[in-house]
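One chain comes next, on its own, written out as structure tokens in the form predicted on its own.
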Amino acid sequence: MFLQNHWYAAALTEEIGSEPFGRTICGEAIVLFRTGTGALAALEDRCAHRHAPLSLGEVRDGVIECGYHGLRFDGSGRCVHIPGQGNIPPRAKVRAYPSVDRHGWVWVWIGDPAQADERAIPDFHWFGDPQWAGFQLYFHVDAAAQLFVDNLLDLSHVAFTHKASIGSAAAADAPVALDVTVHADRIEGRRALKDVDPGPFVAGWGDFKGNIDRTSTYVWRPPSHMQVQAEFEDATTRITVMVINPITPETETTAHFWMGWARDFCVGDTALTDKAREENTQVILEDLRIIEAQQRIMTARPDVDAVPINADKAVLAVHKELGRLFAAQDKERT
């Protein structure tokens, strides 16, 4: 079960070009392509004729051609050509999804097209801003999207899961200031650590020689978009990293995960960008190892509930809000 009437990240903007691009979003097979003007199009990945995936075809003259019998569909999902046949049946059409390029991602609206409002797409403006430098990465996850959301809402795992990269085991029991605030359209949290080991990767980014203060301010927006502002500082240096994670369900137990990483320091240092890309790939793989193992256990033992701890304050707040949103969706359908 997925939240409808929301924008979901479907791909990186650079991935959608002259070839059909197929991806399953919230259990729905979708094909993305560019029309003759370069505009983005998103259709259900199914030919109206014999249900062959349109993603196995090709884009010709700005429309997508089925690789089975050559029927062509425009960006609205309407069939515009049938080989050897002049008349086109009115039913020869497929569903079109509202889609938008924004901040380096392609966003697809799942739900009622009449309710699609581009203003609801998260403002991830750091990508394309000349005052910031960074990159975007994609990972396929063999686990439910919400497990990765929960991972990012509970940063106490950093000291353990990421002790070889961005965390420090010495900070595991450090006093933590943890605040969670519920707003109408988002949930925000803040986690502050004082005088802790920065961890090997962070030490390199800021050239830190000793302990630092680190503050993480995170924002969750429904259905599953995460934003973390990480600030690291000592007596002489202060750096900020924005970590952006659109997380999109593929199925109930698989997901698409993107990391956008942007920094406000050494903006012109391409070698640092390349190094940070490699390092953050390691960070995400450290998360994946745990999260995919979680999913395997949860699939095998669906009867066992998780036991919450104090660090789950933001996780519990988000789950409560998701319960409200699903209840409202169910009520709207009845």
Second form
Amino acid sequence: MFLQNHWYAAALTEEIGSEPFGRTICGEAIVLFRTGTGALAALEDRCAHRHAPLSLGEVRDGVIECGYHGLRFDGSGRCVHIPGQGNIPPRAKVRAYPSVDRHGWVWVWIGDPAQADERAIPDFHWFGDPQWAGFQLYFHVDAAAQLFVDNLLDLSHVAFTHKASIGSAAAADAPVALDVTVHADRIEGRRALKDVDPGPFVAGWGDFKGNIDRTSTYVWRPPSHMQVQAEFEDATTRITVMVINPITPETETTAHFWMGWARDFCVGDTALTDKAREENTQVILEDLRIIEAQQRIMTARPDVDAVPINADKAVLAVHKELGRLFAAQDKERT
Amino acid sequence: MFLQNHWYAAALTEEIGSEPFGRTICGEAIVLFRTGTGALAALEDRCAHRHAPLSLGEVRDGVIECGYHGLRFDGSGRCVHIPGQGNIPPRAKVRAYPSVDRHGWVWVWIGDPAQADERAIPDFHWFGDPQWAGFQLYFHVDAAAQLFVDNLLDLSHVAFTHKASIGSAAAADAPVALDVTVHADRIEGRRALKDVDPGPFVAGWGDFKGNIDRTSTYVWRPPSHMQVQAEFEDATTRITVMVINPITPETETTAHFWMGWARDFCVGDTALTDKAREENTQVILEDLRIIEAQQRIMTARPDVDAVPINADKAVLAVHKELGRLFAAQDKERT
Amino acid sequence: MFLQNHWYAAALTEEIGSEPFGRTICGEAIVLFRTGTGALAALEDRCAHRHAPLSLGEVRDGVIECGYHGLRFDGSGRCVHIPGQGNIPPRAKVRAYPSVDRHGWVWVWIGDPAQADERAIPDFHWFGDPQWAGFQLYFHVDAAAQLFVDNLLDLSHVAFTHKASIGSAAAADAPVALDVTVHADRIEGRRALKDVDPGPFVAGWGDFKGNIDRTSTYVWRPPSHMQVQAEFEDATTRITVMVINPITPETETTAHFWMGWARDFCVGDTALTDKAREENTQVILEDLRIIEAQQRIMTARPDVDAVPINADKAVLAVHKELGRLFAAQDKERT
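Moving on from the form predicted on its own, please list the structure of the form predicted in complex with another copy of the chain.
Next comes the full complex, this chain leading.
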């Protein structure tokens, strides 16, 4: 079960060019490509004729041609050519999905196309903004998308899961001063640590000589888009990192994850970007190790109950909101 | 569900020697070996004692000896020796399958042994005939046997799936002039292309300087044996290639495929044979890429309907005949 | 279905140190570690908070700390620390298993902890005894534990499965002189071969010049612990090898197997130990090849019946006893 009538990140804008690109989103196999005008198209990744994936075909003259028997479909999913045959049967069409390039990602609307509204795409404007520098990286996740959302909603894991990279021992037992605010369209949490060791990575970024204050503001937006604003400051310096993580279910137990990372300091320092890319890759691999193991246990023992702790405040608020959204979706369907 | 009471290709004759050879056919695990006289034997690949596969044993004195506790079975499936024990329990036997070497293949009869008739083995006499030269290659297929049959029944795919090898752009939009004839024991289709680019491979075979006429006659015989007679000619030259593809279900979604290829030109040219073997391997790998992806989609979405096109004429005729054969089989069982 | 209220071997004592060690036993994921005093602990391998495996965490101050959010559990499974939080919810606990180091293995009690009695651990005292020399090796098995038990209960397989190593052709047709005795707590079998070729390995061990007598006494103890006492003698020499194989179900179709091997001859000869380790590894791999194939067939065809032979006397006695034990277990549960 996936939340319908939402935009999901599907790929990086730069990944979609003249070659068809296949990706499964919320259990639906989709092919992305660009039509003759460069416009995005997102179709069901299955030829109406004999079910070969269109992503194994090629884009010709702005339409996608099946690699099996050469049927062609335009960006609306309509069959526009059948080799050696003049008439096109009306049933020869595939489902089309609304799709938009925005902030470096390709977004695909899962649900009723008539309800797709581009204004609902989250404002992740830091990518492409010259005041900011960073990168966008993709990771495949062998765990449900929600498990990675939960991971990011409870940053108390940083001291443990990431002790070899961005975690700091001092933070491990810091009281969890967490403010969670539920808004109509999002849930926000805030965690502030005062006078803590910045850890080896952050110390380098801000040229911090001693302890710092560290504030993390995270925003969850349905279905599973995460944004963390991390601020690091001492008496003289304050730096901000935006960590943007669209998380898209592939299946019930696998997901697509992007690490969008942007900073407002040392913007021209490409070496810093390279180092941050490398460091964040390590961090994500540390998360995947835990989350994918967690999924394996949950798959083997679907009956076990979680025991909530104080640090779960934001997790529980999001789960409650998801429960509300799924209940509304179920009601609408019946 | 598989068609019973048919011969299925099981291996190449040259593959069956003094070592047991295990292969699953129509969901039945079978071990092939040769008895003391060199005669073929095909038995259930499971020792009656404790279920170890006989194919892990060895052939001794013309019978097969289980590699676990040494029980021996003759070519009829009867247990003829139990180590350290004089009497043989009557239940100590395994199923035997009629099997025949013919035209370079080993054929195994799936169904009621009493009905096995060697005359029903298709006449693929081009292998071993000195007027013809070629080869027989095996490929494992991660898709249902019928998907490869369908592939071969609709050669309009050649222009697309094989555009990097034997396909030609000119053929892509050729009108599908297809004659399909339903016979009592087979279905034949014929597709003729006039004045087309031979493509890089064929041009070399016939030393064709310009366009050619290209006629493909294909014959389907139940359960899933394909024969294509490909004729290439211009004003001065006419060459024939026989492409023989026995296709045998392994399971409902995997298959065994053989590419038997024989030509009536340049018969002594072993370099041409080597090149054709290499080229055909490329062609089959191109087919597998599509067919196996098609199977993955059909497995994930068993509910989707195909939309037939004109080029499916032979495919539809074969599916209709298969429907008739399966219905008759079901009726007989009840 | 696994036999409850039994000790199962879980690991080698030397494997459990300062790092958590995860292993699934009888379908239950367990983490082993040593507390501050060096005492063994065996807990459910799942943090009560969010299901991350505790085996991905680390041992700190004698308790195990989850690698996700830092919760700590002591050897009794009680949560003793939640970062940033004073109170511990009563439900924050995980299951603890009785566990004991004995004879070089770690033993874990599966079933009701109140019934665990260390005296029920089998007496495999040859490991650590200075009169004996040998080794203990671990193998993962892709087959049910019972299939390996059955293998060891019928040593008539040695002549066939191990013909390339410890088997001898002469033994292949030796009459199966098998005495099977059913005791209250174990089943014993005895197989004696007179005047047989020792085979290449054994000849070297005893410096035997000609044929020998060979006696194998095997003992099965529930749930699946095997002991074989192999005696090899000629007129002048008698040597004994103890082969100890605790076999532990991992899942219904996979298992953990240990080859404990101890001898009472050439005790100081480390080269002999090295060679025996190498030879036994070859022997076990020969067994795995057959047993894992046997499991694949039994999984594919759960309906097939075995046909017993004379050599199965001990196997059948053990199966009968297991039937009795499982029936008693079922009765107790209802």
